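Form predicted on its own, single chain, as structure tokens, below.
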Amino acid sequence: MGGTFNPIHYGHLVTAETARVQFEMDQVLFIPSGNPPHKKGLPIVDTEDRYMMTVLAVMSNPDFYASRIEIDRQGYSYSIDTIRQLQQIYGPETEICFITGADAYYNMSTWHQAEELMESCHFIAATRPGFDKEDLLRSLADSVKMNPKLRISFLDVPALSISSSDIRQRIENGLSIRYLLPETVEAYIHKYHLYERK
């Protein structure tokens, strides 16, 4: 599961753990994005308060692990880079899913070395409710051409209405943001005086 969890909450927490179970799988990772180039110029905290948020947020959960694989990498954070270097890891036989929210698809023909990552790994999809799936599947039309081998699901979880940016906006207006986050990260947050306002 990538992202740049800048900060990490209950949504992806709980999107993580519904598709680790309706697709059964072993564990899953989440990876912090190091330097994502989608977001270049916006303002992201430090990529070592967001892998520190990261590894507060996932440790109460056994099947749940915090990677640095992309923040410990040099340059752009590209999710192909990514991905080739958890098929070394892990090796040809494992099936690896690339878990995030459903409108980052919509661009995905965009993305880097797309026709490659397109065929690499299996796509999961986090749909909050009343997401139009069928306008998502109309715009990957072309990219599906392009490449039959793209795989993708749907997974519908109603808590992904939390959002980062909402609750980065709350912590600079001085509202509450406990519920939405795990104490821990909320403490993190508080204790390094992240997303205040200047």
Ligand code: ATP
Contents of the next structure:
Amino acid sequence: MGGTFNPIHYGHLVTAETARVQFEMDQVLFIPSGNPPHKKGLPIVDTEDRYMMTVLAVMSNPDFYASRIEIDRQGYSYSIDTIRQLQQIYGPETEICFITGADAYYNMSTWHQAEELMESCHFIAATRPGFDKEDLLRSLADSVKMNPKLRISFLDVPALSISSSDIRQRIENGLSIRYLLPETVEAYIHKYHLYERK
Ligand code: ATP
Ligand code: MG
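Now show the form predicted together with the ligand, given that the preceding structure was the form predicted on its own.
Shown next: the complete complex, the earlier chain at its head.
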């Protein structure tokens, strides 16, 4: 499961747990992005802070792990490179699934090395109630034309309107972020004064 995790929250964790159960996965790796090509210029806290918060968030789940694979790579983080690297680490017998929010798949045909990427693993698109699946399917038609081997499954995740941007905004405005993310992550944010107004 990839994301900026700026910060990680219960929306990410519920999505991963739902995917793990539904697709009978052995493990879920949470992979904070290193240098996201599509988020140039946005305020992002230090990479190590995002990694630390991810470690804290996954600690209590024996099947969840945090991975430094994208953080430790130089240059921009491209999904294709991550998937190839994971396939190498875990071997050809291991099936890799790529979990992320359904919104991420809208422009799949523009992703780096899109054609190869599309057949590199099983894609899982997490949707929240109210998400317009038909609209995404229309847009995915282009991707399937590009590579008919594209395998993408939808996963309905319980309604959680939590987002990292909302959490950051709450902190800036001095509002509570309790119960939106694990207490350990909340404590880390407050201890190091992350996201506070300068
Ligand atoms: P931001 O508000 O800064 O965009 P975010 O909360 O969307 O952050 P990301 O790190 O960008 O967090 O998310 C990684 C992936 O997890 C994205 O594909 C996103 O759609 C998905 N996601 C985020 N929050 C939820 C949620 N509450 N339920 C389901 N999926 C989510
Ligand atoms: Mg987002």
